[in-house]
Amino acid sequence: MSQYTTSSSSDVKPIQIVPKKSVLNSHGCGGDCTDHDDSQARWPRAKVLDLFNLPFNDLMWQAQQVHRQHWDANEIEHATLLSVKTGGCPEDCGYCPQSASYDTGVEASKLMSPDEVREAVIAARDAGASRFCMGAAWRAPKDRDIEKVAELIGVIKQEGLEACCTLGMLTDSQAVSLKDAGLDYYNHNLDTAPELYGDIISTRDMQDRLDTLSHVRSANIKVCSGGIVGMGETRAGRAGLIAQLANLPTFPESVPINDLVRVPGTPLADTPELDPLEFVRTIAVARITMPTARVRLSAGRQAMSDAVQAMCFLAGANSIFYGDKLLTTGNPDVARDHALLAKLGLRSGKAVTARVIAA
């Protein structure tokens, strides 16, 4: 298991994370499900839960040590997310207002044109974003859709930003086509712990998501994959999500942690809100278990106080979605983000990678 230490001294050397080799079982979960022994996983689920159960100050201290070992502690990546094809999705994800199964007031739209996307990319770049993410509400794009998206990726690259897409499930050949178009990252969230997945989504299963991530990896595209907390899961469920991500053959380069946005008309609209400190704990555990990943403070930020966001940054979050809207839900406006980051002495970080320190 990974080794970590604590100290009360003010003169503390960064801890060394020494993970075990990842061992995947036959269904690719990395050993974190509840129906088998996961003692050979890089991060056994029980050890992830041990992190969650630490006293809050001890957990934050460990997360800070790991974060400072690998990242500039005062740098926050700015990414912008644009829905280039909204609504009408045939999936039944219980949290999503874009599902055709629910009456949420979201109207289906066609794929945006290159000129429309270029205008949004330029605005995002001029506002300080370094990564531009495009989302399309498909279960799985058709090859002709991939051709159109490839043109949009070209627009992003022409304007000098990193390109990310979230388009649903991909085949191996589609992933290669996106790579050839210049795609840097592909987002495909695992959403929740494996044993809870069927309670949230019935139109696909966890293996479908793992297959897409495998295709993305094989195409040499960086992986952006995280999940949503606050969907009624227990702390053990949150530990299961983080263990699932941390035990992938290579953990994601980017890990968005979303706090559920409760949209009227969706099955999860009346789910009780998650305690903010539990959300902070999730950020901290993600940082400790995936030290060189960008941990992104994602959906739900609009409802968070400045103090909670500050604790998330202290816990190791070093990326935010930047702009007034996330696909179809709200996000803090740019002026509020500027004010918060200025108060905290944080600066915008461009497209850089972690400092990987040899064991």
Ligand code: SAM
Given for the second form:
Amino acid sequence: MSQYTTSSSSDVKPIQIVPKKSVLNSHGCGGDCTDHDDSQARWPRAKVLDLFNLPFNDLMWQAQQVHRQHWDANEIEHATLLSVKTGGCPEDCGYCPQSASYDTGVEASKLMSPDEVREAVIAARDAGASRFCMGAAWRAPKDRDIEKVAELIGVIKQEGLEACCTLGMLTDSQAVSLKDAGLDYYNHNLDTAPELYGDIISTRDMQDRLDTLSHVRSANIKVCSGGIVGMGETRAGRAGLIAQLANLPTFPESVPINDLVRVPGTPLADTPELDPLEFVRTIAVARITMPTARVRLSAGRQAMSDAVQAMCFLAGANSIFYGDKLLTTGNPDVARDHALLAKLGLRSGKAVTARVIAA
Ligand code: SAM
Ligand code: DTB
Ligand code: SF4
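Show the form predicted together with the named molecule, please, the one above being the form predicted on its own.
Zooming out: every chain and molecule, the one shown earlier first.
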């Protein structure tokens, strides 16, 4: 399906995405909630749902074709996470162990020092990571927090890694300060379909998230934005999340797809497990609708079999969180990941962007 255009010269720059029309509207649904006619959107939600509904083999075949047009199919980016300011968060995200609203046993801590961060960055680099992502459990950083984080970004850049952070909502001037400090990516997830957002989080709305993404874009920082599946949503809900991401004025350069980590004490702790094949479908649909994005197989890998992870890579995932810990919960250890990638003949990717295909 040709929903995007390509340019034809160098083979390392991302293709130019030309939206049919800007689709954001006043309540931030991107025109893809059930209340709107979104037929003019780049990816009408019904078309996204049609992809989800394909026979599994046909979906995988489409996803693989798109993946191989734009990426080296045997190369996986390794991004390491560090929680630089943990817990005590005033937001009430129903999935999150760091919210002060829930008793999850996560202890709140202060912002880490540059020396502590440097130690973690060097360890991540020595283990083979190319991107380092710092997470902070803030609703929105204060300007004095941004000054301190700018110093931490400097540490990552001095050690030669790509820098990403996820700090909550940003103003436009804060985004510019982070760009000036050398930030490459900002992670801010849309998390779920617009119509489900209020069921998961009451302390902010989807429009707050979209505003921050717009500030990040305007500051010329690359956007990392995805969501969580397995929160009890239907397939139509998953289609709504992917449509919302794919219809952003420019779709994100990085798209983390998280399988809910069900943490005791959070409201979503007892949510039934998502069928793993549904998770694989979500990866495939993200790949097809956002061809030049790094699609990251994100939280939830610890509970996934090697076979399911291999299917995610076949479906077009080309990035993982790498290292024994996500922010507060576990991730497969480095030895398990090395064994899995070796078994599949996959290489670690070094900050490569999608190649341009001839128009
Ligand atoms: N406070 C900032 C914010 O919310 O943007 C940054 C940190 S927050 C922990 C980053 C993302 O982690 C969330 O947007 C969510 O997508 C993901 N996340 C948090 N808890 C999770 C869980 N239990 N399972 C899967 N993903 C989770
Ligand atoms: C993202 O999409 N997933 C990461 C990262 N961005 C910041 C976080 C996952 C957190 C899982 C729960 C935890 O470890 O606290
Ligand atoms: Fe706070 Fe982010 Fe967790 Fe929400 S997801 S409770 S904003 S740390």
